[in-house]
Every structure is written in structure tokens, then in C-alpha cells.
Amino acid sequence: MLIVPEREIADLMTREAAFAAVEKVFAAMASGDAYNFPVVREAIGHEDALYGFKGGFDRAGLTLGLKAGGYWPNNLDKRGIINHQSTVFLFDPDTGKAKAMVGGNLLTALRTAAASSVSIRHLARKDAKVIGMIGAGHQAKFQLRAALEQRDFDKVIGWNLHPDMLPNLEEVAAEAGLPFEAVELDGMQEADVMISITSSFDAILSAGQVAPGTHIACMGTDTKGKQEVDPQLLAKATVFTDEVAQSVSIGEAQHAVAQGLIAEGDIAQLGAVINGSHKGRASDEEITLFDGTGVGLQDLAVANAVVELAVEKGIAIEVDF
């Protein structure tokens, strides 16, 4: 079995190779090729934390695995280290056996923004220029930092409960060369591209303050009962997700299904707009939402990518399993 510790992901794991890797599997997921297991999440009753499994397998890839992990709220203040923890094991399909365990908190917060830059990539207009951020922790400067790269944006703007925090987005704006600006909600309607990634359970945004032919990506709803827009935006928008089951059952999707707004199959694959069995946006007016709900086949396809790079680059660990 071959290890890669967390300490090498950073020197091998690019934010092209993680766009590569999760656009490929979405292909994959939307021709049948590739399917998620059930997601199993638990509040362990113990540091407050939640933790799960997330899994698939990928035929088109052959990789086979699971991510374990999850979220020990106290870790920083307790322990100084992040509270995302996770692991991602890799068997080979063939046999069975083990194949790799990987690190698993980076290569989270790369796909995670792969993610939604895949969605960007294909969905938001061709001339989009303004892109808004609502959320500025660890995450959105991952998020802001992918997507900048699928559009000649020439500014960003940001909101966030806690305003205190809004410099992280300012310093990835000032990386590319780009002017920064705090808006209130309402000043949202300035952007093009939007990205939600907070940990809210109440609805942050709401339909009026989209403008038509906006490209949303809501990243931060992936637990039942967690909410980061009115869920009428959805009714007004076209929903693009990862996984259909995931989007109307833990994604954002599930309050406006709920609402009887929207129906299950009103939501389309990304994976399917990527392969071209979807036309995608429709019209330069049209707006666009992708719900990112987080699948266990991005992270099995980001860590069989690690994997491959560091056998390559002499950096993979092998133990006698």
C-alpha cells in the first residue's frame, strides 16, 4: 500500500490538476460510469464534532474508495490545527486490496474549489467581469483563487457576516491585481459570478438581489437543514448539481423541493452540460445556479491523481499492508 501524508499534497496537488481531475469525474457521473455510495454523517457526541464517509467508484477510472472524515469545531482554539479533518482510501477494484491512503484536508478545500470552478467554466457567460463572494473564511480564499482563472474577471466583491474577515478575500483579489470592494447584500446584484461558502442554516441571499444572467455557485449547503439562499432563487434559476440525490436531499436544492418550488427533476448534472448531453446556459439573461454538494468521487479522483504524481516524483510511501 502506498501512503501520501498531508505534508507532500501541497508540492504535488495543482489547482489545474484538481479542475482536470473533478471535470472528468462529473463527465464520468453524468454518462453512468461513475456513481456515489450512500453518504454516512454523524454527530459522534463527542468534541461536538460530525463525522462520515463518502464514496464511490469510478469505472471509466477504475478508482474505488472512500473519504473518512469530518469537522472537530475545536481543534483551533483547542489544538491549533484545522477543524476540517479527513482521509481518503484508495482499493483497487480489481482485488479489492488496499491501495493508498492519502491526506485528505487539502485535497478537500482544492476540490471543493474545483468544484465550483468547473461550474464556472461552463455555465457563467463568456463576458462576465464582476464576481461576488458572500463567505470569507479558509475555504473562500480557495474558492476566489480557482475561479479567478475561468474568466477575465476585473473586480471582486465580497460580504460576510463578519466583516473582520473580509481581508482574506481582499489579499487573493490583490494576488491576481484586482480591486477589492465590501458590499452589503443588495450591492450583489453587481455581479456576474457569485459564490456562496459559508456554514449558514438560514437562507443569506435572496432572489432580488440576483441579477439576471448571474452565475451562482452555492458550496456551503452539503448537511440536512443547512441554507444559504431563498429558495425562490432557485424557482427563478436553471440548477445545475454534482449528484441529483445529494442536491434534493442535503444540498441547497432541498428546501426549494420541499416547497414544492422546484421538482427533482427540474435539476440537471453538471457532468452532463461537461459531456454535451446538456445545453448549459441558454441565454446571455438566464441565471444559472449550481448546487455543489460535495461527492465522495471528487475526492477519489483528486487523491488517485496525488497518488499517481507522487509514485512518479519518488515522494509515495509504500508499507507491506
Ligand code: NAD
Second form
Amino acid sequence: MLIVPEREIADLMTREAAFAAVEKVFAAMASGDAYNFPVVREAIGHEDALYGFKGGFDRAGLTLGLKAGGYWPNNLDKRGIINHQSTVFLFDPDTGKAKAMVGGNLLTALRTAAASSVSIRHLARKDAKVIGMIGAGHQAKFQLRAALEQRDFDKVIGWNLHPDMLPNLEEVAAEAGLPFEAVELDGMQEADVMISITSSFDAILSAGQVAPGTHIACMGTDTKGKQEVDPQLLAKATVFTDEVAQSVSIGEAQHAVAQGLIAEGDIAQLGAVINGSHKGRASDEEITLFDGTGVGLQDLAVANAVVELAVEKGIAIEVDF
Ligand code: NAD
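Target state, the form predicted together with nicotinamide-adenine-dinucleotide (NAD); input state, the form predicted alone:
Let's see the whole complex now, leading with the same chain.
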């Protein structure tokens, strides 16, 4: 069995490799070659932790396994380690033998950033110039960095409930040599591409604050009850997702579906656009919305890619198991 520890991931994994792995597995999901297993998520009654598993099997990429982990709210204060903790386990689909154990913390951030980035590649207008960010936390920096590689952007605008976090966005914009402007939510109408990545439980952005032709990736809503945008925006937009079952239950679409504004059948898989079985954006005036809920197969895909890189570079630790 191979081990790739968390400390090695930053030097091994690239945004390009994460993008390629996520794009490929989204396509495999849409063509029926890959599927996710039901998600398990439990409050374990110890350290206020939420623990669970996300797994799946990709018959095309021969990737089988799961990500185990969750959220330990006291880690940072009590132990000086990050609150989100996860590990990916890969198995040989031919034999069931354990194949690899991979640190999953940085990989989770990279695969989430890759998902909105893949949606921008396939759904945003080619002439997009202004990118708008709603949210400025840990994950927002990853999302913005990956998104900036997808179009020839000339400005970053941003809004956050806690304005003291906005320098996070300014820092990433500066890395890319772009100006950053803090705006009110009405100012988001200037954006051609938008990403929302917050922990909000109420709609932040109203449908009227999104201009025609915009592509928006809603990335923060990954649990029942969370919400970032007005459900009317989903009624107005063409809605895509990583996985429809998650979109309607734990994703941004849960609210619009519950209110009868859209139906499950109105939501398309982003993988179908990648495969060419859905035409994607239909016009320059259409609003496209990607509901990125985060699936186990994304984790397995990036973990598999990092194991290959670690073997190539002689960094993977081999243990007899
Ligand atoms: P973080 O704690 O670093 O940042 C949280 C962000 O949400 C900040 O911008 C904060 O100002 C904002 N926020 C907090 N409460 C808010 C509220 N009530 N209304 C509006 N904004 C609020 O967290 P993070 O690591 O950046 O993660 C952000 C979100 O992304 C989380 O909800 C997380 O569960 C989600 N996430 C989704 C995926 C996925 O695959 N879809 C993957 C990873 C994380």
C-alpha cells in the first residue's frame, strides 16, 4: 500500500492536475461510468465533531474508495491544527485490496476550486472580463486563484459579510496583477462571472443583482439548510450541477425545488456539457448557474492523480499491508 502524507501534497499537486482530474470525473459521472455512494455524516457526540464518508467508483478511471473526515471545531484553539480534517483511501477495484492512503485536507480545497473552475471553462462567456466574489474565507482564495486562469479577466470585485476578510481576495487579485474593488451587492451586476463561497444559511444575492449573460458558481451550499442566493435566480437561470441528487437535497437548488420554482429535471450535469451531450450556454444573455455540492468522486480523482505524481517522483511511502 502507498502512503502520501498531507505534508507532501502542496509540492506535488498542481491546479492543472486537479482541474484535469475533476473535469474527467464529471464527464465519467454524466456518461454513467462513475457514481457516488450515499454520503454518511454523523455528529459523533465527542469534541462537537461532525464525521463522515464520501465514496464512489469510477469504472472509466478505475478509481474506488472513500474520503473519511469532517469538522472538529475545537482543533485550532485546543491543538493548533486545522478544524477540517480528512483522509482519502483508495482500493484496487480488481481485488478490493487497499491501494493508497492520502492526506485529504489540501486536496479538498484544490478539488473544490477545480469544480468552479471547470464550470467557468465550459459555461462562462468567452469575453468575460470582471469576476465577482461573494465570500472571502479560506476556500475563497483557492476558488479565485483557479478561476482567474479560465478567462482573460481584467478586474476582481468582491463582497463579504465580514469586510475585514476582503484583503484575502485583494491578495489573490494582486498575485495575478489585477485590481480589486470591494462592492455592495448591487455592484455585482458588473460581474461576468461570479463565485459564492460562504457558510451562509440565508440568501445573500438577489436575482436582480445578477446581470444577463453572467455565469455564477454557487459553491458554499453543501448541507441541508445552507443557502447563498435567492431561489428566483435559479428559476431565471439555466442550472447545472456536479450531481443532481445532491443538488436537490444538500445543494443550492434544494430551496428552489422545495418552493416548486424548478424541478429536478430542469437541472443538468456539468459533465454532460463536458461530454458534448448538452450544448451548455445557449446565448450571451443567458444566466448559467453551477450548483457545486462537492462529490466523493472528486476527492478520489485528485487523490489518484497525486498518488501517480508521488510514485513518479519517488515520494510515495510503500508499506507492506
Ligand atoms: P471560512 O470559515 O474560511 O469562510 C467562511 C466565509 O463565509 C467567510 O467569507 C465568511 O465571512 C462567510 N460567512 C460566514 N457566515 C456567513 C453568513 N451568515 N452569511 C454570509 N456569509 C457568511 O470557510 P471556507 O473554508 O472558506 O468554506 C466556505 C464554505 O464552503 C463552507 O460553508 C464550506 O462548507 C463550503 N465548502 C463547500 C465545498 C463544496 O465542495 N461545495 C467544499 C469545501 C467547502
